[in-house]
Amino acid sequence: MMSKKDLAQANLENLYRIFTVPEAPDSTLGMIDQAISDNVTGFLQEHVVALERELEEIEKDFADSRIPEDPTFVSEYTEFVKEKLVAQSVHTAAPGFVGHMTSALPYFMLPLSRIMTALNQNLVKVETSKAFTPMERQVLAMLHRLVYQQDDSFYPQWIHKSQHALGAFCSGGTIANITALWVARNRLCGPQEGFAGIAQEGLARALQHLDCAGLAVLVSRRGHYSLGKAADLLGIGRDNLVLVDTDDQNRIDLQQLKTHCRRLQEQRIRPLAIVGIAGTTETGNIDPLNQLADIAEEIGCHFHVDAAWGGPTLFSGTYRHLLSGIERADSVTLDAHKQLYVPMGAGMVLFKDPTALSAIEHHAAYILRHGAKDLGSHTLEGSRPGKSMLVHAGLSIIGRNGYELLMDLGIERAKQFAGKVQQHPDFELITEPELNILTYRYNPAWAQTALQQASAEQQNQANELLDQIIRLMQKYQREAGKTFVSRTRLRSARYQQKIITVFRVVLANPLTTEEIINAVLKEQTELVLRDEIQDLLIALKAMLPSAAGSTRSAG
């Protein structure tokens, strides 16, 4: 009998296999996969990193606005795709590509995507997606259960109920967030005596009926930009998307939130929703969801959690507690094309109340008829592909335990990366990883010491030079095409809340090893020797008091 440690190691090895080893050639999936590998996939394997060309040069290959007059051979077009498109694409699956939220895909997603495309099901209605409709409802129920943990008696009565749904599939987190706030708006402004509802009479009549001057959505400054789109589209107005300051851990400041709520009340603006973030895009931090749920309950507004990034952490027995309170949310956004490892275009919004989506229900005589199980009656988008098949595949093949391993591995790798940054004298950790995202910057040891003795004005000037250094290092690293990190700008409590430029790293790819992490940092220390960066370091040393040590050092 295998020991627990040996079993865990075997599970981890099997998990690696599904990201790297295809099915046997004589299997159905294997034959499809082989056919693909003969062309574009083979080219990708030979060209791991895109050949660096200026965007303006690439644009020349796509500058002709005339539609070709005559047909051409598929083989000829494939060559065009390989040479002009694939060669200039970003290899997001590369283990050294740790700058964005796009990762390696399990090998089985490629042949299954071909099957999905070939079937060409349209999830707008049952007549064009007979088997895919119940599958989509099942996937929504599976993830609803992951989030809300309802008991066995709950799901049979709701999973396939024609006039209700546990959530909605959509093309990504943006549409999911918009859908959540659309439902919240229509429920708050629903039909009542003397008022036919906002969907029928519009926002102006709704505000008159509610006896208020406007509606507002409150979220931290780390909120996703899709919420601004939602405020615009729903007529709330971007000025009424209230961005609340964050604390030193990039989480929403609860006292500031309460202050904004009081201000809105004085201005007769009614809070429509409070949005909590479970995995901020820039730093991966999680808002205090339980406390946000308390405040939303107290003021009587919708509580939405944007868990597009961090939601799958719920698979982890070790880290699930970080999202405590998410089960109290009225709605939750998930993005399967992030940490569920599904190809692009698979977002979801889940609702605690299975009747909530009725607030945006819509019908047509030729489609989406009353009483039908058509999923399009509860979605912003009409025609949609059967992406639920790929999510179903991931949940079935990887399983709960596999996803737990992936979540734990990513967080442990991020902690490992952060430890290496802290141990290196010439790097400065800016935000520690709560999940699997961290930020840091190059800041030579002598400058870190001198900054502690510098005046506020000197700090500002020094940080501006360091910003330029970070931008150049990130540019040079991207152009070299060996490894990649992104960059962003954050307020730093260490430097009087001034905004500084930092490297941002996302550790979601299970193929990213410790050796690759070392290579990322090693390459950055070597980039410091570039003349343009050395000139900036000399200027930095001249600016700071008590600066000591040679600037011409790779650290």
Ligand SMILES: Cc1ncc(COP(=O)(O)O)c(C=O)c1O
Given for the second form:
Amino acid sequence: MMSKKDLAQANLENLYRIFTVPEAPDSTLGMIDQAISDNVTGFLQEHVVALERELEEIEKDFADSRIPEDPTFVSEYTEFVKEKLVAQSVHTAAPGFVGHMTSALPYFMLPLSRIMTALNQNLVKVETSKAFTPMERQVLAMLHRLVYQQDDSFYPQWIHKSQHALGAFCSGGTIANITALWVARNRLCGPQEGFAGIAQEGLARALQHLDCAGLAVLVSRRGHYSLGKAADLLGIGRDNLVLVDTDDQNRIDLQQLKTHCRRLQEQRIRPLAIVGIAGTTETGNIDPLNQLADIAEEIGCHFHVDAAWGGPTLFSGTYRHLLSGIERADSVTLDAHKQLYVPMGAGMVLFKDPTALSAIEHHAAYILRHGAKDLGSHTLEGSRPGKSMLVHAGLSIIGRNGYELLMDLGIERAKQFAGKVQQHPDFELITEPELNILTYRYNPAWAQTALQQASAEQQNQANELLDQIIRLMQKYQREAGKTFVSRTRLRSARYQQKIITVFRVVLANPLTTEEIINAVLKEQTELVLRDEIQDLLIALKAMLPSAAGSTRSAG
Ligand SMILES: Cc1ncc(COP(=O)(O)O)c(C=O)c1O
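What's the form predicted together with the named molecule like, now that we've got the form predicted alone?
What follows is the entire complex, opening with the chain shown before.
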């Protein structure tokens, strides 16, 4: 038996090894690493889920709250990762995974991520990031230029200017949206005579100073829920996040927006910002950005565009015009981990005015000193990884033309998918793709015909049954693990603005071919033959007027 002292020494040596000795290539860790890098197993490509196990079952593998006392071998732990994590992960890179905004990554992101991890830079300050700070500033300038298209003389003045930044790099769209509204709030309630500013004196004093009863943010009903978090955090209150109705194309209704602005004025509530969406999360539609810019100008408030999803469409010569007016926004959110094809945890907010971020500037004595070029003085987050390196890699390796191809391909595939839905008698297209997102539902031809003659009450009942059918189909498809679409609930103009359940498809993976689109739809028509769905279809037929034909014709 080892003495206590020897054991402590052995543990210490093992600990040193963990930090210094790399894994042998034939170890489990080395093999997994190699398999994922080479993609030889096809594992991450071919299946949406590797092994279907109930979540409750998986939770049992993660039920122990005690921290292990003693060190373990890396190889042992890696076995655990292989069996309990890798095998139970959702393979978001599979080309049949067309339900969410997370898709395939270019292969070079993986080795470059390892370099980034190995360097372990902290972008909060130059002292811990050196070249990474200018590189991140360059990334912000490149994307600023994509959005705002300032000329060659503008950028050299601002890219590396201490005290300022063209934007804030962050972990995603949520933090980007919060940062944008934080800047808007602090600018509206900035220091003035007799008032040291909201950052110093708080919201109550700011409202007194502005002589108003509250602040409001206006966005369409399709706005991302991160805006609710922003309203809450910034003290505006979720009730003052005004959700404006949309038109039949899921775009903000401008008349309704103006009516809300008048109401707010009567209630002495000051509009802090109007938010336009360039690619709504659920349907991919784009608000009329130019008209929103006009209204924001007229009422004198900040104009923010949430282009977390649709921003990279600006790369496309064919579709860029859809975002016309974005260059008039005071701030713009972009998510790099969406359509810039960077791994999770990378987003940014850009500001038209390069001095705007001064409104949230923060200094500390030991870092972030006045006059330093540290990016941490303008970000909500503190310590941050060098993720911008991966955006830099994408922009450099894929280039403008490469991103243009990706954007065009996604939109064209979405149109192709929509065309197939429209041609199929038993599917109903709910929202056409403006970008690369569409929604549809299963609704057998006989039911579609009968619904046209049905009373409003019958339509409601029928839609409730169809909702159940869509929910079951989506669940069965997810469980089968071959292909995946998501589902959401949308107000439908065709059914008196009633909310219905629909499939949602996001076509961002360039490896999603026409064959895969066919497979998604074919699988759905086969799922309909399951007993539980057939029972619902029989109930649907029984309640609809003069529904002719057979439920079994569905396949
Ligand atoms: C339009 C929009 N804005 C903001 C977000 C939030 O982004 P994140 O999940 O990166 O925080 C999303 C995410 O889906 C989005 O679609």
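As the structure is a computational prediction, the values presented were derived from the model and not from experiment. Think of the rigid core as the biggest set of C-alphas that the two forms share within 1.5 Å after superposition. Positions refer to the first chain, counted from 1.
When two forms of a protein are overlaid on their rigid core, residues whose CA moves 2 Å or more are considered shifted, and Q9 is one of them between the two forms.
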